[in-house]
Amino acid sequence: MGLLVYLNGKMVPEEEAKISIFDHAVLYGDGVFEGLRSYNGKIFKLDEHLERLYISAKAIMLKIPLEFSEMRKAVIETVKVNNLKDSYIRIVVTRGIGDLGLDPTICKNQSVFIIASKLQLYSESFYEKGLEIVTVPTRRNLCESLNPAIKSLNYLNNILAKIEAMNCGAMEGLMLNNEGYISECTGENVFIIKKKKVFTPPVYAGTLPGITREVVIEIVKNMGLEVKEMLLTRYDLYSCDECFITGTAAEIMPVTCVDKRIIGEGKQGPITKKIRESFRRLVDTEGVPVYE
């Protein structure tokens, strides 16, 4: 039996979950989305993800047709009807059906769909041996153009960077902003550790304000370590002791090679390992229960 997908107030089989070819999400990538996860029957950071969804929608003047509490209930129900305990959840809000023109005001009925399924971005072996990443030519969107803080459906910037990384034989690409500072990877935030201090690029560098990023910052502080948001160059990565990337799907992934430069000892570092262990304990115990 296939998945059941929430679509505009109804649970429908995945093969019947469709939107119009005239939806501006299809024609122009006009909409917003969120990705979140459930662990052991509990949805991790549900409210935080929903808050970011509504902020992204507000930024592009998109009216979400569900109240916050209704969206929250719909997410929980989608996981529940699919009988999932560990899942990846995707929420999408589209501008709605319009015509072939750009005018968004003619799109009167926004669509909401929610998918809950399984997702494993990287095999377990990578979490032990670490990931190799490369710097890609595609620069991160200018904040004055399409602000990366908005989690929009227009993801071509990230996709082009992903293609370039894969063409170089790497699974992830490191993206710089227009000034040459590190922004993020194609789908994850970047952290480095040097002399037991933790650093990550600030949001104004073109970084998505990641939910997992915030969790990690809190974990690091609770470990008694200093964490600082500051502009970073590739040299900072090349010369650091440890590096890792964070995201909802990737969780916390050690990086052991950047542009063919070995990071640290070429394996998961001790501080990264402790952060990962703390994160796992957190997701195993916290979250909004699905089955009550």
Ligand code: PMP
Given for the second form:
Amino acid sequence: MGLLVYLNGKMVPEEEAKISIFDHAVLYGDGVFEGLRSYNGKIFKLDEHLERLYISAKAIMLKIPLEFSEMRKAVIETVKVNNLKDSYIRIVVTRGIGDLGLDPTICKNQSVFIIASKLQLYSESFYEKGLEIVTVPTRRNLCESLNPAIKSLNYLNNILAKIEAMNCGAMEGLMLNNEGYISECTGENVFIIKKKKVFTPPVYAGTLPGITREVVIEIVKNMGLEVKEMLLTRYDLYSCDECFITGTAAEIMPVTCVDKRIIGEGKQGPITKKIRESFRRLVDTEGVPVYE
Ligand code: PMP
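Mind sharing the form predicted in complex with the named molecule? What's above is the form predicted alone.
Up next: the whole complex, starting with the chain shown before.
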């Protein structure tokens, strides 16, 4: 694609953007990351994503070698040098080069790289007809083990769930926490609508505090509807009127079938449609401008 990638202070051609095989991100998945988007030359919720990145790093005691303002500038610059208007942006911070042991304190040279590119997770037709999801056997990481609130490079928990969902012919997997409550999908938060009330699992159920989740909660409140963070069971999903999942990459995706139970009328519901329209208006108007 001929992209320029930010790597440790320099913009380098993608073929030359390399990190060491001794980096603990490669050896152990030790590091943190973020996924953002720009819409029409404006980066949506840039500061919110950066705040989450720095909190994730703090939680795993990883020192990011850039100040917040430097990181902010680097993200904007990466979109700019690639002349992108609509893009998906990935920020990765690695633990750095160590030896073959686990000890992170000896790791030097944390790497920061930023990729700005294109990404379409689902084809357009799915946003109308909705997605089929299935509950997967792999449970979401315990908050007391590797807290799902940390956006770490260690995504095997989610990847195993994705494999299980795909093995069942579904494109997304619904993950439960160890108590059997809904946590989230492999890369998206979950919402349901029942009798015009909106529900989503609380972060303590084992979910990432999604930026899109937060935006949707605001949208729903502004629509004058009640939104509640509440522990949900699979029964709540089977019996709801509408369901959708949210994430930076997937945006707002209607879910129309859960474990072979058809949700609502089997197509995007009316409230989901309105939320998606508000979301579209927001991303079109808000954001940090890249080209000024
Ligand atoms: N849950 C998980 C596990 C994720 O990886 C993501 C982001 N890809 C989300 C939820 C959604 O978060 P956001 O809206 O901030 O992208």
